[in-house]
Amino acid sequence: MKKVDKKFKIIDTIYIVMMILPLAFGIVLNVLTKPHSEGINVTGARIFFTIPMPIQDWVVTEAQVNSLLVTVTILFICLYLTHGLKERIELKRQHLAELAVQKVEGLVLENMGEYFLGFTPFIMGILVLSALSSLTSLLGLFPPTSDINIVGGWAALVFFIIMYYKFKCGPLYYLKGLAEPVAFLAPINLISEFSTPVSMAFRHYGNVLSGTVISVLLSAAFGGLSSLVLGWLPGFLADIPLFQVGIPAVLSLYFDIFSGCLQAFIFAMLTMMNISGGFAIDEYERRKQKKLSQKV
């Protein structure tokens, strides 16, 4: 084996233990850290510890530094798929690398134009960050995205974006924006514009909270029906978990894969769509052929 070939199967060694550590870790920690209960037990994310700040005290939560751990695993996923890449394709990985990148541009392409074509790193980050966060729970985690406060973040960081391509036209041309169709729906507009983030937050989050709290709930059942039907049996027969086993898996399919893969598709795309839909475009060209006219 050459020198060259082993110091690259070192270094993607690396990079896969870097991907499945942070992973492991948050398992570990939340067996060590979660306190012991009975029946159905539906809380937030538990709150780690606080730091003393000027203003107001800094909650560290189970949320946060899931979503720690989960921006770390998909750093060390991207340095895994992009190690080795060369002009002529040679690993496997560099073809789902390329088909993940064209599959996301032609997604901003159709939605947002090219123009916009820049933000294709952005949407990925938003779709893998979510998908990811939303799949945690597979693993026995808090999702991050159950928690309003992370999806908060996402939404209030777009919502920045958002206002900035509204301002590129200039203060002006907004607030007349704010007056169409005519001037006394202003008021209207205006609570909309701040509408925006909040609905995307709370549909994020509600509809994976929704999901692991129906999970918890179908289980909770199983095991009820389970000792509604062997319960007559004598000694061990008596607590087995029949109908615990497997069908919950079954529904975890939507409840978790689908529905968390799936609300990351839709937040994405509400991102694609407010951001490339607040930016006049036409007006935004007009104005910069009439500054260069100008200055000739």
Contents of the next structure:
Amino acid sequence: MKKVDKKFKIIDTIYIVMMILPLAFGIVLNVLTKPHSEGINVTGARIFFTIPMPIQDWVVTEAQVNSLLVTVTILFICLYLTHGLKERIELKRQHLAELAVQKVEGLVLENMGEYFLGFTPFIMGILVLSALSSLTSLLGLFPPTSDINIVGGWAALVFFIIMYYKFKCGPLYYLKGLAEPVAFLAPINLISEFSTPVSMAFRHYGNVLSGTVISVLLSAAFGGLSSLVLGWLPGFLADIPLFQVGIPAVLSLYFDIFSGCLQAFIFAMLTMMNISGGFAIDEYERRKQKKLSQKV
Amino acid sequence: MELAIGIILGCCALGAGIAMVAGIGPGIGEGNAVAKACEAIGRQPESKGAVTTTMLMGCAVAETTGLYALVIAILLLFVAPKILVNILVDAVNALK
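Next block: the form predicted together with its partner chain, after the form predicted alone:
Let's see the whole complex now, leading with the same chain.
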């Protein structure tokens, strides 16, 4: 191992600080603006302020701010991991970066085929953004994925990509595909086109939100249970939250970590399958060959 | 007036409860999927990874109907009462 020079170290430190800073900022913002409340409280994203706009007011909510903070964090994680890439590996982080890229590349190759290998960064972006957004709930922040607007935006983006690849063989081919297997089923096929992004958005949002709601309800229920068991004791003993210690953490292991990562994976998988499933690659290749032969 | 608001709140809660009956479907469906996946892994333990991935995907897709019901239930519990009570108050004020 060669000696790392000073400039390299300074840049590294800046990256690490910038990784943590947005999340710390989010926590501070959360603590400062959160209204004090007792008992069960299930609310949507808090509204910070509203910017007047010509058609509709732009409402800046907690979810938007948190998702931007997560994006900044991811940017600096990427910069940190790719800092000092060498052909001969010198740093440990390069192994991590290469491992992640290889895994996602394998996933894309397996599910989408060779033609779509350029989608690897996009799929990886969706995976990491979705997973980290869900995991922000571990810091006590409002997870952006439990807001339908954020996830709906991602689903709309994916929908546009799917539509692009469906129209790539020409609009006529697409319209013919709509009228299959029978022509009078075309309206239903059209509905199923639009239900793809809706179901993707609802699936992700509903899973994360249901986890949040169940966590809140269960921790309230445990509070009631512990006051039922220990409530008859005199003095401060009655206030001991016996069941609220530890048990919600075990539940959060499932609802926050497992469910969040699983939903990220499923969102990415569905994206891959819908994009590659909507693209008729044989037809595209055939047309390409035809065009080439006409030119010659 | 109070009675009307009470009816609105009660009916919203009832509607949310009835909507969540849809949770039965995904429960049975996912249970079937997992049972079959367990059988498959039992027959061919070496295909565990592929079977698990496919099963999770299938479960996620099967869960969608339940999540639609969940979204409707949450809308009924947390969003609809406020809107409906506001409409009622406006209507009563207009009558006066």
